[in-house]
Amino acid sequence: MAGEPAASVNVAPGAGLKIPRHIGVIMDGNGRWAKQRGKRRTEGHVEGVKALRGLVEHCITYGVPYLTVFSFSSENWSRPPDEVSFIFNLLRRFVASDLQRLIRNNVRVRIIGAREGLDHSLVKLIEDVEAKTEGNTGLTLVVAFNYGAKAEIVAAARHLAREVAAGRLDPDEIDEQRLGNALYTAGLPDPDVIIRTSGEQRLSNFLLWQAAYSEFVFVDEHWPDFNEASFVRVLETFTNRDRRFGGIGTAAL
């Protein structure tokens, strides 16, 4: 349930790795990757969509239930138009290649975010490839698209103030699982890890409540260089942490 700690899964594919039940990505450096070979911003971002393709097809050869993926946030839009309307043309194509691939491979996508103002016919995509895939059991993809955690908080506390003001939710009813069940993550784990490229470190407003217990793994590739060899030295930074959700841990013992 949301707000809970994460169970891992325990296998060895192949080097008796912990393998997470969900994984987090804030998939960054396109346009540094594009600009260090002297390419339009936009080819890195094309280059972007081959390296999400390659982590889908990891996490199912894995075995990790869970992936959600920062494509697009609500701070996005501040970039430049054309910029925004080659993201967006770039979700459509890649939804338009790889629905049935997914499909195949058994994988269910949610998309979160805001869909308040967003181009209708993005909508109708967005709502066609959930319907598509609902039935699927295996690989989760969640894409968090126009999508920024602070609002994600201020809508769930709406929600359940109105709730209240309708009479039909008592304030002191109001605890940390209901609020979960209130965001747009309502159903999925809190991610166990959460990786991001480039170098940085911060979360820049991606999951802040879900992230609570999360390990945090930064690296220094840009996300078209992460391949299958960053996501398992990324498994073994997490088969090697001593995860406590504020107990003492293991190694204390």
Ligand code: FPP
Contents of the next structure:
Amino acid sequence: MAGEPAASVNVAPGAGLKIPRHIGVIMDGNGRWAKQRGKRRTEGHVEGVKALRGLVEHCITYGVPYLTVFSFSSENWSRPPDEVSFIFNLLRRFVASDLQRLIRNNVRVRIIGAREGLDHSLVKLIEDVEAKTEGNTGLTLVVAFNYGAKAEIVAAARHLAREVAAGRLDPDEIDEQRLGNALYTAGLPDPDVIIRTSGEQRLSNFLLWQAAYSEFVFVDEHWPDFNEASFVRVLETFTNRDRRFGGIGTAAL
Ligand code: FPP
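Would you mind generating the form predicted together with farnesyl diphosphate (FPP) now that we have the form predicted alone?
Below is the whole assembly, all chains and molecules, this chain first.
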């Protein structure tokens, strides 16, 4: 139940749970959360940032090394301009309010997505955050911003095609690893779990390539309500999944 403490104080966080190496999150439902409370959609996004801050803390506490969150999709441009600029400002405010705390907590930040079409000052901010946290060795927080998976794959294909055209790459050398290395997520492990809040059950152009063997966990809560108890429930669900990666799994042995 929301708000309940997740674990007894005598139990180490995550004891008995399988801890995913990489969690991806589609933080859905900010607007509905706000509407249900008679608030503006933008207030839902503000609460969404608080839930994100909490999730970063839980990942650190429970020892999850990689977290990727979907914070603005390339399709979100179709929202009213006021809401789009609000979310953009939210990224700026998040950096302003949280960068020092992230650095103190040894968090490395990576921002993935198209930089084209973003304001020059925002691109500078993104580069600055990445540079300032580059040497950190704790949690890697990947923020998918102006991100769309199909566009990511197209960009990778173009890059490889250019390498071939320039005579630097033989088409027969193109394999999954090379294509994976041409994606924004180069160097990151694929997500073990993808969480989507708010009851929707789709990927919405998030990490399509990388999610080939991810476990999907759909939760009914709206994103601002996602707390430590929700997080632990996801870990429990993941622990109980039998991941087979195309094989027959342990249950069949
Ligand atoms: C989905 O809710 C949420 C978004 C599109 C924006 C997500 C942004 C945050 C959670 C804040 C963190 C952001 C940054 C930049 C660090 P929705 O608006 O789609 O909700 P609805 O489906 O109920 O309308």
